[in-house]
Partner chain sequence: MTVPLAPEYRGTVSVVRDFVTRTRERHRPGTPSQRVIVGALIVLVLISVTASLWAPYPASAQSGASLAPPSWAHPFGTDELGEDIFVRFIYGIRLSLLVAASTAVVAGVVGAAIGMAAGYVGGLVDSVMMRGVDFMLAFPTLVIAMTIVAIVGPSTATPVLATIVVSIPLFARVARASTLVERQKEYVLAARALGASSVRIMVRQILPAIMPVLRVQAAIAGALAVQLEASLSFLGMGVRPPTPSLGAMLNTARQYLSQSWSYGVFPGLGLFLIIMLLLMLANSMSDDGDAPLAKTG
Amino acid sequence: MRRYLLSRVAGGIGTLAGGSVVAFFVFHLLPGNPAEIIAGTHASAAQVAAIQREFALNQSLVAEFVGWWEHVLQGNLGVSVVSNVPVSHLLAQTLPVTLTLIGASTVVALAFTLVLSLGGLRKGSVLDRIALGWSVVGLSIPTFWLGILAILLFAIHWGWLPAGGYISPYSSPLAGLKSLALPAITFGIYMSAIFTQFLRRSFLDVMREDFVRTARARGLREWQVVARHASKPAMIPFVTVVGIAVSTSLGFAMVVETVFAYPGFGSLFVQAITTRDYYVVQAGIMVIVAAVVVANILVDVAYLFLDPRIRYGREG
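In the form predicted together with its partner chain, the chain whose sequence appeared above, alone:
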């Protein structure tokens, strides 16, 4: 079990290292001198030289890379060219907003999913067909279009909810939840389409297993079979998907946040790419890499609880 965890953590560190190389070299692939890109178009030669010295950009690539890592480990991610604010401050401002959104969307998605996936208990049942249709339709609707439809209906036509913006639900709960409702539902519907597809599939497979037949033969009621015997193994592939979805949701957050003018990490990253805000993009890629790595490790830990084969050292 310890070896299992260690190998997963080592793999995560490998991904993190690879991701940092990508984040670092992205801007070396751009035409032009990185220091000039960082300094912006209006910088003087002296400013460019100062930036070159500060971030060791005039040395060899390897020395530069090491210097960059030293800065990162000290929490110095550079300063945004566009707003002149340290990147670490920008992240501290935007990440909680986005994490709140992702959290709320995941709750919405799981609520939809758990109900619909029960359709997977019996193939071809009405609920099963609804679940299958839901996953195809949900995956086919572009997230930003769903957001636009939601704004048209709930904000403009009926005027029930705000069309965009963010109010912290921690300081003013009611207004905060209202501002969170449309983005979280939009995002949650997309996530639930992915989740439903997998959990349904997973239930269909598990219900065919021998141990389910055995449990039935022992005279257990159907809900007992599902609750005690089928649900845990059905969760194993599902947990993987939730892990992947939560980490890739940082990508989707960009689209959803743009639709609803949400001042989160996604909007920050999109803006940084369009304005070529060097350090913000670099830090953004690192945040996404770190999120992917952490999510994967959490998934592996979840396996320990769900799959006894791994717990007892026989990797299945």
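Mind sharing the form predicted on its own? What's above is the form predicted together with its partner chain.
A single chain, with no partners or molecules, comes next.
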């Protein structure tokens, strides 16, 4: 197991390095010059050249990439070419906000999913049809449209919740939960549609297995069959989906954050792409790739608890 984890970590570092190479050169090939954006439309050539020298944008792509990685290995992610603020400081401000949103959205999604997916225990039941309809509708409705509809109903029409913005729940719990409610519910509904579809199908498949029929033949009650025999096998593909969805939520959260004016990582990333803020974009891509790598490793570890037959490496 230890050897397997070390190999996965080494592979993750390689994936991170490869992703940074692709992102760096592809993004630099796009038209536009960040120095011209910073200087403004009426800036002189000398002013643009001075900004390029200040942020080392006048070097070749290879030299700039090597220099960027040298700073990264020293713990320096660079300075934003737009706001002149260290990228690490921007990430420290925005990542906790987005992680709070993802955590709350995941709780909402799992709450819906665990209730609705019980319909998978009996195909064709009312709850099963509701779960199927929920997953289809949830995946069909665009997230931004659902967010706008939530603002119109809960913020403007009824006035129950704020339409946007962010208040830390650690500084003001009630106000923070109110500002978090609409984005979390919007994103959580989308995530629950994905989760429900997979968990329902997984339960339907497992409940037809021979070991489930054997457990029923032994006289066990239905809830005992589900809890002792069917739940763990059904959770294996579901854990994979949850791990992938949560890890990629850093990227998908930008839609929700844009709709609700949420000052998180997604909003920062979108703004950095728009303004050609190379260092922020590069660091953001590394964060997203690192989240995917870590989530995949955690999913593999979770398999050990769900299925004892799985072993990684010679150490078991």
